[in-house]
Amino acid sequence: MPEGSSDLRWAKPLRIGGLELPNRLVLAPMSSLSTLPARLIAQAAGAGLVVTEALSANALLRGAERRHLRQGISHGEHRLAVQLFGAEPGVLAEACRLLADQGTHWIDLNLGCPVPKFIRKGAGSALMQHPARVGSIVAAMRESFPGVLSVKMRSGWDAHSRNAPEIARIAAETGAELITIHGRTRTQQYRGRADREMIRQVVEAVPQLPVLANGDVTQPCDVVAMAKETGAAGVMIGRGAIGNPWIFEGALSLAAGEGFCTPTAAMRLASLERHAELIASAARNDRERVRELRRYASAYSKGLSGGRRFRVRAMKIEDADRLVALTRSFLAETGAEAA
């Protein structure tokens, strides 16, 4: 990879399909984690694009998933990609038509999720075993959707079938405009290290498309290293952004030649307050509100003194307001001790 500004493409704007992103740092689609509050906070912290949790094309056509989309629109969410999963070209094409009619500008096809409920339906990373089917699906989606169409994949099904470059070429030939590659196989799940050499091979396989690299990006310097080692045009950040939205602004600060600071307890407290406010307005009921608060209260406490004890207490609380109060108290006390 040549030295110079090409290493920092991820920090530059991207114009694609009539849309313009301020940078190529993307919040990954994660089940129960890439919720509306988390996406809004990531965008405020500098993410150029955010992606929804994977929505079932079948469920969307039945009306079961439409609440997610109404929420995003009602909160003025922008620079949003809706991720779909499914295994039938016709069903996915019809879901694309529905989303287009509702004003969606970007759809991402899930070829990467390794969880059993996806695999049993022949969806997610199960499709990595069927290149021709991937081509049929992408072509059907492309025909029915006028906006940006992207594909997120893994490196392959297992160590013996690491075929991401082939799948990327097929997706590009049938209408995809951007590829994201997570550098693990389906059988690896989230174990081991993401293979950056495989990501580079995908970049080289589709030189006409921007490719986002994904996997093991947990701090701002990982963004810089990932882009430099793979040649990717951008970086998608998943688990590394949970409870740490500052990873986006930290990476952008590095690109600008500036330093970045580890988020303090006071910064975490301010973000927690905003997160709690967004969850309160977005959750359907108290149970859902508590469940999401637990996830993020725990994430904001990671790496802080006394964090383990706090998480044990937090997991036992059933009342949302009590949980917010406990988290607020913990972060305030931690911040005072640090000062």
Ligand SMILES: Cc1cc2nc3c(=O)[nH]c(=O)nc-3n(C[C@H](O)[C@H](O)[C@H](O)COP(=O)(O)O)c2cc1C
Second form
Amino acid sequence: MPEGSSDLRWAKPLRIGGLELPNRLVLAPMSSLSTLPARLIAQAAGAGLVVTEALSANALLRGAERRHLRQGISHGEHRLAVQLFGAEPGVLAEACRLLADQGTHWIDLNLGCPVPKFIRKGAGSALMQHPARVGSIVAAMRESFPGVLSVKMRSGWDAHSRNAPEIARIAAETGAELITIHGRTRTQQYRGRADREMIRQVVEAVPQLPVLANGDVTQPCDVVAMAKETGAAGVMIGRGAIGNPWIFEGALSLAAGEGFCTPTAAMRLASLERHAELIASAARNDRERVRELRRYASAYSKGLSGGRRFRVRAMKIEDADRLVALTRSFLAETGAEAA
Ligand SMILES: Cc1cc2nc3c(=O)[nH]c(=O)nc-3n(C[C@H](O)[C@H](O)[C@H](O)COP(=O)(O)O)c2cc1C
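Take the protein just shown as the form predicted on its own and give its structure as the form predicted in complex with this ligand.
Starting with the chain above, the whole complex follows.
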């Protein structure tokens, strides 16, 4: 039986390396979405760990990605994993050293990203085709990094090479302490359903390590089902947490035998206000601020009556303060109608 036996292990603390996570619900790394404001909001809503979007190990060594890190560290994000992508063991090891010097406690290696920018460099899910290279990379990172080292992968490259259990075993033997598996192959991108049977096979392949199950968890009850069907120690949530940080506290309430309520417009409004403040202090310039606000204003309006019309209007606004004001009045009006 892998690491404990209860179906509700995901709601329990996890001691790993020198860290203690209050639970094993994790905000997924998502490019342009798992930004500092979103990570802080997710942690406040109960996420046990948050992960940065994938940062290039090469760019980090050139100095290009360091701002991301300074931001996270200065906000005291202790339960934070920094995700790295790259293809060269030496470069990744060097990036690990730099991150360790800057106070990073947890590094996650990206073996899952399907986008051509990664694949052309032999990084992300391209590495799933090269098990021996994965071993060399993880071993090199392990040697240079004293903190927690984890790996996030897909089911495999394509339907003919669904080798996640083999890659998980190699990562475990060379020094990874936790594995996340998104149950889709690279060629599937985001199509179809995440394969829970494949996730279960990874759980069984590395019984000594905690495994996080990932893919298509959009409601608190999906967390329960995902953990039960796969035997995973924890669950990583991506798109389902965008504009819906309550998924974390909802799932934890279910585990405690309590109910949870669907987020109301008033709850969305309060969270949007906080989120907008965090975006204002984290963004480097107005353009960045508007871009991030648009993504989240749109996410907080999903599923509400009139949401589609609101999003069309919001996408055209170029001024951050006007966008916040419009979102505020949309959510306030929707809340008043529902009351
Ligand atoms: C916009 C977007 C950006 C993503 N960026 C990353 C990334 O930087 N690193 C990574 O490992 N996965 C990335 N992913 C994949 C997610 O972490 C996750 O594995 C995937 O979305 C499936 O989980 P979900 O169904 O809960 O969203 C990204 C996904 C999306 C939708």
